[in-house]
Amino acid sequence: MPLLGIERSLTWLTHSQSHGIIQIFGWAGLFVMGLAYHVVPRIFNRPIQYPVPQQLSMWLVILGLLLRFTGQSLYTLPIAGLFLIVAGILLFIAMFVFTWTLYGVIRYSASKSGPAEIWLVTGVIWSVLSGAIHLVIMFRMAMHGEPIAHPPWNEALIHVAIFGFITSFIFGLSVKAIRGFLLLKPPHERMNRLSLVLLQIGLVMVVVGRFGELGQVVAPVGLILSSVGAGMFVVALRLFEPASKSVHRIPIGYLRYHWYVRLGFSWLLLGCVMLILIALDEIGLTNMVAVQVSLPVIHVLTLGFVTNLIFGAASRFIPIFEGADIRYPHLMNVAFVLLTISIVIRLAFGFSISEIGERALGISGASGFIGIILFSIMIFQVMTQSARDAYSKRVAAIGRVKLEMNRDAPLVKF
């Protein structure tokens, strides 16, 4: 829209809000849900008894988001309010089905107190709470005939969905799986638990402060606590310390996935610092950050942190799940560059509105979109029979070579 010269108006705001919800629940949310359905039963060592809810929750999310986008973007339609109410109901049911399905796994598991398990449990809880908050917002918009979600409530929803739902799952998988893949040293358990507590307290304060409209203290303090908690987790994970050991494995997946993981957590740290500065400004203790920083910080968290972690985790996990080869790893190299360019441009030109800045944001959007297209090509290619056959042949060839080496090795007599 900026590149086409369309002025900012109510349509811009309705589109931006619905776009953000689709990115959070559709892009990041569906990926987290799919990964959770696959990984959580293995972490808790309990199977999912009924496979139907998995597909049901997926389609409910899709339908709910389509109705949300239609009802809010086409707010002049007589049935726009009905679309919003149905969208809220469907998304809440989707989150409830997702939560109830994983609750059936967690409930009968013998292990619930590990550092990864606790994060996953909190992620399950916040997922259904985020659906409930979205439902309340949709009912308010429909009842009052408002095309725009109430800003304080919408802010609470964004932070609950990003930090409570999505980030909790990312942290849980990081402690369990990513730490193993990167051969990180054991995490600092006390710091990990403290980060968990701070993040939960902070999110509760954000929700209570924004929904109760309790002045300029409660919610900002919640932002500070949740940001400090998220930053402490990165330190507790010991992500930027040298690996504990070296292991020789059969290469599978995108071998530079650690680029995405480490850069993603770096963006998280930057986003947390920006949130703390915003909160201090709102309290009135400082006057350091422009009001427009709210737009860049959300993209730092969603594009910089969440999307980089999705790219990195997917390029490593999905080939393992599928038993398949990545045919075009160079696409992920290009996607890494394009995604980084998109975030840097959005961060650099998102603090003020100008003609040059508008065009730069358009370039940022195009760069990020092309990066996502390249990632999608790689992922869809992995989920093909030819990719599975290629991996099977490569593993069989490695096995034959090792067998021949063992045969040729001299016998040792004792």
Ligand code: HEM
The other form holds:
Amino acid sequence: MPLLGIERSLTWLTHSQSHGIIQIFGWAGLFVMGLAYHVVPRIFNRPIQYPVPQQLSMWLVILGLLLRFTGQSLYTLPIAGLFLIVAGILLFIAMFVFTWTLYGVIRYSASKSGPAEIWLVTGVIWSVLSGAIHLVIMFRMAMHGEPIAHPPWNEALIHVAIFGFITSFIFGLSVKAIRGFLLLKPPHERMNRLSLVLLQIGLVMVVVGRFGELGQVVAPVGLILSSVGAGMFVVALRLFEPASKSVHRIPIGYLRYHWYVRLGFSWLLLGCVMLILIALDEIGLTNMVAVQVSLPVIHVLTLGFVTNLIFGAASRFIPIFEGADIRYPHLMNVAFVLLTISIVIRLAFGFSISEIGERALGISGASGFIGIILFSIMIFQVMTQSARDAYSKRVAAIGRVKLEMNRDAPLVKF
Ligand code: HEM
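Could you present the same protein in the form predicted in complex with ligand HEM, rather than the form predicted alone shown above?
After this comes the whole thing, all chains and molecules, with the earlier chain placed first.
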């Protein structure tokens, strides 16, 4: 809008708020839910109910978000309030179905306390709590006829959804799957647990502080604790230490996915530092950060951390799940550059509002959007029959070569 010379107005706020929820629950949430439905039964070694809960929760999220977007952005419609209430109810039921289905898996599992499992359990709990908080916010908007979600409540929801729901799953999968793929050394278990505890206490304080409107200490201290907890996890994961050993595997998926993973976690560290500075300012101990920085920090976390991790994990895991080859891996190289440009510009020009800054933010938006399109092209291509055929042919050819080599090898007699 600023790039086109349209003034920021109430429309800007209604659209940016509903954009935030759609991105968190739609883009990141559906991705995390899909991956969790696939991976959690394997990690906990228990079967899962299929396919009703998966399809039901997916459609409920989609419908809920469509209604939320319509109800909030077309707030002058007489039925806007009804749309918001139904949106809240549908999204809550979706999260409940998701939680209930995974609870059915986790409940009977022998191991619930491993380094990955603890994150997945907390992720399941925060997912339904995020749905509940969103429901409360929708009721308030509808009852008061407000086009904008109550800011402190909205902020609590954003933190709970990003750190409690999305990040817990990312951490759980990182300890298990990403660690295995990157051949990282075993995680520091005590630090992993401490990070989990700090994150939980911090998030509870953010919710209680913002909903109880408890002044300028409880929620900011919660922000500091959850940021320290999230930062500690990166150390516990040993992501930036050299790999423990190398193994030979048939290459599958995007082979530079570790770029995304390592850069994503670096953005997380930067985002946590920014959140701590913002919280110290709010408490009144410092005065370091301009007010506008609170918005770039959201995108350092959501585009920088969450989206990089989604790109990295999806480009590696989905070809494996599908047994399919990526035809255009260079699209992912370009997406990596575009996404990074988008976040860097947003960060650089997010500190103050100026004419050139507004233009730069428009360019940042376009760059990130094109990156997301390239990623989508790559993923949709992987989910085709021709991609599966290409992989089968390649693996069969490798198998034939190995067979020939074994046949030609001299027999060793004992
Ligand atoms: C190229 C991609 C994106 C663009 C252009 C974009 C743009 C924006 C804009 C213009 C705002 C309004 C506030 C501001 O000026 O900063 C906003 C807010 C927000 N965005 Fe994004 N965004 C993008 C991606 C994402 C992603 C991937 C997520 C989450 C996974 C996300 C989550 C949010 C949230 C939570 C808010 C705050 C909403 C609120 O204040 O309630 N955004 N975004």
